[in-house]
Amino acid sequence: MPGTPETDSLRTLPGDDIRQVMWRFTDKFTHQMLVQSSRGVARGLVARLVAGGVRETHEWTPEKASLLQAFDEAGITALYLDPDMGGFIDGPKNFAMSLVAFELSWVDAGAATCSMAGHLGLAPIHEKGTPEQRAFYLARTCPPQPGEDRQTWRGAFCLTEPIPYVGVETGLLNGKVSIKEWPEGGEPLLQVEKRGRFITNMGFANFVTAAVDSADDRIKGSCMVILEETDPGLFDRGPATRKLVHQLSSTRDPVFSLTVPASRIIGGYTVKDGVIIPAFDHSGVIEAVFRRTRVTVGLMTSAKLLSAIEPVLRYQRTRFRGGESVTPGTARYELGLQQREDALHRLIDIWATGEASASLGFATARLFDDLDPIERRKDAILAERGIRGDRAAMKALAAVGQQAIPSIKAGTPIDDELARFVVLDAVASVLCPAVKLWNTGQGATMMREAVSLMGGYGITEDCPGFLGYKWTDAQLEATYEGPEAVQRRQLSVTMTNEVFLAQFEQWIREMRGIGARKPGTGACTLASAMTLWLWTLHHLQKATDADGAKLYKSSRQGVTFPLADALCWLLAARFQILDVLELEARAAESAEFHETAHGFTRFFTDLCHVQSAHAAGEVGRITAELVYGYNRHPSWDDVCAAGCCTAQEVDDLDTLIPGYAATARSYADVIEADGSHAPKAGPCVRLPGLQTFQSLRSRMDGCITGTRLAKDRAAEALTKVMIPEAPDYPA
């Protein structure tokens, strides 16, 4: 590329040695083996099924069912289980599950969904079940060991989905539970009526965890119950959902009318004054489950973007081969479309988005692994301190959070375990919906870009990398576990938490420091954008619109939702930078690894610079619309014409300052004697009190300096990177 200096940059596509460092599992041998076994399933059986056309049917076929055995043999089915139940990873498994979903989605997200949905069906029992429920169901979902003669139980998760709505309102339950029989001195029998829609794994599930609401005065509130296929009554799997996507998972619209013992209420129950009181309502169970599994779904889209790089590179380079005039050794033969800057720059944007979304997703999964054990001890810690009851606990945790804020801002370690929980929980409550919203939303947009770079080939069945399938699959992932509005709603509440904002301020200082040491990362740009976002949030929380109505409140989603979107861009870019710095630091520790990682570090640094500029651009656009957009534009009919000058005033000053009149008429709002004025919509906008915003916006724009040079360097690297001669899985 003209004007671009030669640098030691990218030589090959990143392999496991690079990814293990960036995503922090170099010291986790079990996770590395899990990645390899999952990859073997994905690029072997899954790829053959997709290439063989099994996505062409909605039904759960024997060919698709072969996935379940493959998952069992690869250790994927037992992943969610603790070692005493037949699993092989002790402790939290959020990161491990994310790695598996990433590997499977590299080839087909439907296969990943088939796997993850089994864990989702078991999750309510795992997170909130009684010891007896956990022991019974977790043991049966573990694949049989050598010598055992039994089948593996499979689960499904049935939430709301009231027909004909799909995933709209989790607070509305169409399922009902009542007491069918209550023998004196015996266990009550419950009658469960439930209709589901778009329920994954229903083609083969042996049990279902279903959300239901009370239809009986003798049962308080809502709960989740366990339904088995052999229970008395109707266990109708329903018709197959006629999906256009994720065809390697079984999705159906089931109907249940079953009688089950009250011991199937997840978490158990107590009886008071003849009323069954479930230990957990359905919302409490859902919160414990979804705040973790949303991260996994977000990473499924990240895998699509990064898997698209190699097929697009191959297509670009071979696009013109075959013509008589295109001979080996010529630029047209060796580079093809990569002779043109546009093709390279657009691929850089796709790659940068994939890296940022993967960094955000895996960082959040690791955060939940840190949070889980503390969260499980939280109640015990509160009890030790004499704090009992939900209201008292909330008050105590809020006080702990306030006490932790000075330490957060100072960047000093927090030793108190309860305070550490409050901080991690505040950050996780933001990162979880951010991953789900940004990775799937922006990811789907960029997958469309990846398909377009393949030309007409991108929307054919034999497109390398199955990019057309991945593009359409991404549309569904954006609605999984709550559509985008649900994530934005959650963010609009959690991102105003004082504990999170204190952490955010510390992150700004962190990026400033990185920017000072390593300006090429884009950290300076990002810090300025983060500062602009934070100022805008504080401003909007106090500001009103032109009619005096408060701006930042739950009902004004035109304010809160865009600001949530802007935050997601910042978070993704931050974690991307931190991953590259981790790679650089590890490379500095080993001369051998430095030789391998140096080119990747240079290239990924440029990608960070590019992505930080994209994030800053989005933040600048959104914040400017919000800060300025709710003020009424002045018109020439306003009283006093918004401070306009009259022609007489301008002419009088011209006698004192020669030439002033001509200058004023060019740059100021001047009304002539006959009432005429410059041909524009209205007087220039003057908004006192917004000088700080204007200064911050100007500073951020200046910080974007150098980003296009970084993009040029990264684009040049694409023309030199070596790729395998053939794809690593079939077309």
Contents of the next structure:
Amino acid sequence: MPGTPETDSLRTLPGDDIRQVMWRFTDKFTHQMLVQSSRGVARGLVARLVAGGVRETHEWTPEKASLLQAFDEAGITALYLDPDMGGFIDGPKNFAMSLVAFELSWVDAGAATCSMAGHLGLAPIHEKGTPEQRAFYLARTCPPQPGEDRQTWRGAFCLTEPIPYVGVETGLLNGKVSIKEWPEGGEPLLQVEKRGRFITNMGFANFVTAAVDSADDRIKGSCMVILEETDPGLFDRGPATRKLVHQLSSTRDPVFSLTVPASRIIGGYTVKDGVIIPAFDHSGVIEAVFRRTRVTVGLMTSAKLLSAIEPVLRYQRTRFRGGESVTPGTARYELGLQQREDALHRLIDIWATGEASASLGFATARLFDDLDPIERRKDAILAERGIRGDRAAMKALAAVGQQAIPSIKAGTPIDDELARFVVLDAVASVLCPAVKLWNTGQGATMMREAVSLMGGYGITEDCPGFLGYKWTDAQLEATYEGPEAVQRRQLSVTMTNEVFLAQFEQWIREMRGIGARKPGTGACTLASAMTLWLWTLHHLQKATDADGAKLYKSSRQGVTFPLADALCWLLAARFQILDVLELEARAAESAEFHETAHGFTRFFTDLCHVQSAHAAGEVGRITAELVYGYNRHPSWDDVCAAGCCTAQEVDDLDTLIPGYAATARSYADVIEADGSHAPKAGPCVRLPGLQTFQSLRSRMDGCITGTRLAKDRAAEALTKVMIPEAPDYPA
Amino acid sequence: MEFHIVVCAGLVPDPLQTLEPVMGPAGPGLKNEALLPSVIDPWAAHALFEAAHLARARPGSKVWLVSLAPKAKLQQVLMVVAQKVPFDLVAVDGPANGFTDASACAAALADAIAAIPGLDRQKLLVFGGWESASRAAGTTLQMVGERLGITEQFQGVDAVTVGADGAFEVLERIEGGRHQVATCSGAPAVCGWATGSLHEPPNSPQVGMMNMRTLMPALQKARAASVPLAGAFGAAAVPSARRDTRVVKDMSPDAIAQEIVEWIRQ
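Would you mind giving the form predicted together with its partner chain, to go alongside the form predicted on its own above?
Full assembly next; the chain just shown is listed first.
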């Protein structure tokens, strides 16, 4: 663009106009308003509560309860509802919920959890409830409209069981449901016995959606039931969980022993031969719910990383001011700790991780918004095609997926709605656990880095931006809705789906193309890392270890889990690059926006390059360990097998190739006449069939060329970026 | 008696940002001005909330918000303001950095108000900020009124109490923390608001959704106004920061007040 200096880089921190473009909601005004509303609550009430010390108690206090009214007034409570139920956003709300969680977590993720848990409690009813259940509960969870005088109902979701170390398997439910009474011709009354652990919103929930298993021959399988606080029996909220973090959400270990009508079974039931058959078992309901909400949790940690940038910058700049010898105009006064490269480089790493995780999270949330309507139509489409029953549906979808693979690989549009569903579903099944796993896990690690950049100040309650709290909170985010092992387990299955892998191959070509057009993005580095990962997956799926045991199988988590970890790095870096390209594309359309966006594009491009190098490094490390690590190292005990040669053989060859003996020992393992050899663990590894891996890895390492230059540029920009005079929320 | 209330409200840079005046090719401005986030001028915001309150109390009344500001920035600010109270937007695309010429600014605003379809001049109340959080020329609203032929003008307004006949009593700030009480027989009039007495309404997504139906079309058809930047400045410096921080907890309000009083006396 004429008139813009090519060296222009970051001048201010990115504002809403930049984020709306990168995260694709420039045309979604309801979402933009929601961001502002949530931000008002977060940087107003939530920040004041945290600064006022409400995190010091596990109990749900009146001060904490004031959050609920603030959520109601800001539209956060009604966000989950459709307009006909009092909400204000039509259609899927995954992305909108992610934006709200992001804004609240910018200040305190416990507040975000508090708002999300209400949606989570309602989600089973929203997703799978009967029309009557939806009408009853959704209407009551909508805050009162002007002129209405009623209480807003709050929900809690009760899945987790007590208690570790008492013989409870996490895959089984010990909550039980049985039939207490079944009047002739009337509705059965159920007896529900359920104990929960770590149940969010339990301090004030008016109703609970609980997972239970049948303890009665007259009820088939498991289900979810709705329990109300006024139901006959015991509705004991239990003691407050003594968690160390997320103190702005109420968490308790409740006990329920309640009698409820069978109409409370979520999704309803049928009766066949005197047996109640729930329409949905508990796992079907939970899958529909968690599949979406895990993305939101991942974005909570992203918000923390990005929120840490400004406080750390301000701390670095002002670190030495106030000292008698530090006068305005001196480098020590103006730059403070930013005179030191390490302080800048580490902050760049934090920022790059934050950008990548936010890009991955928001892209996934948007993808679920695309998937939701098709998923809801899927059954109807299958019925239109005469396909009935779960097994037939799975077979049909698998066939549709196979047919779609050539189009996916070619990157051509897929017109068939069912095929689009199969592709989106395959990708979503990978992205969802990836967001949850990587954003929270790597996010927690990088939050520790952010805290460390503040010195001792970082680990005090007075740290601006509440960074110490954010770091420890991140650890719980890594556990909520399925700890890291659950996400790795899911990824290890879904990432081998042929449809996903076809998509992944197309993404490699896409990144290579971007690398050709925009070499500074790191897309080419990423493409090389993606190729290496894919080759490794295919290799491990066929390979065996030194004892002949198969490597890629579900029980071999030492293989599958690290490979899942490596994939997450790649996905995050890819979406980060795509977001920056979107910013660049929009900037090219308008001279006015170009003026605003140009510096950000350059800076974010450098961050992409940095992050791609990190991703490539992780992929290289992990794949090398997996590819080599399961082979037994050659031993001096079996020199023939290891391809060694003897001193005699070297001397013999020297007669044919003069000078050979002089150089042989530098590139071959030689056993001397007295049996001695070079001092090392064994002969060097020469594994047949791994030349491709070595070549791919070597190429990827070379692709990292230039990334440190990008990091230097980005670091330089940090010394010049203008930041606000003061934080916009108290600390 | 219903009113047609037009609120003139500009944007100002977010006061938390570093605001460094610089001379550019087009005149004075702020360093990185295009990148700085903006907020609605807080003085004008009081006027808007008072206008909405008055309109709600007088059935049949209507509120317009007339804003001279860069369109892109106005859109961002409206995502907050539009959730506060209902209004129709009249957007005029132009600079809003505190360096605009007050006369030209008033002319652009008056022209925009005069062009509002269906506006009844006999019911017209022009509201705005008595002051501004940017440069505070303190004359713009008066000139808007003059250009519209409205001679009943009140500045530093903290309250307007309307009687059954449409006449209203106005409290204007004067020295010493006191108010001057004036009575006006009715519209049209200009009120430059001080802070009024209303708190900022909470965000309401429903109000926002309702406003958004008209706001975005209004933004799209905002016409550009040629408003020159005023003069030049010799020098500007950020006041030197004085920091004397102590972290004290559990201090009583009386003790805090006493300390502040002593600090002021120094």
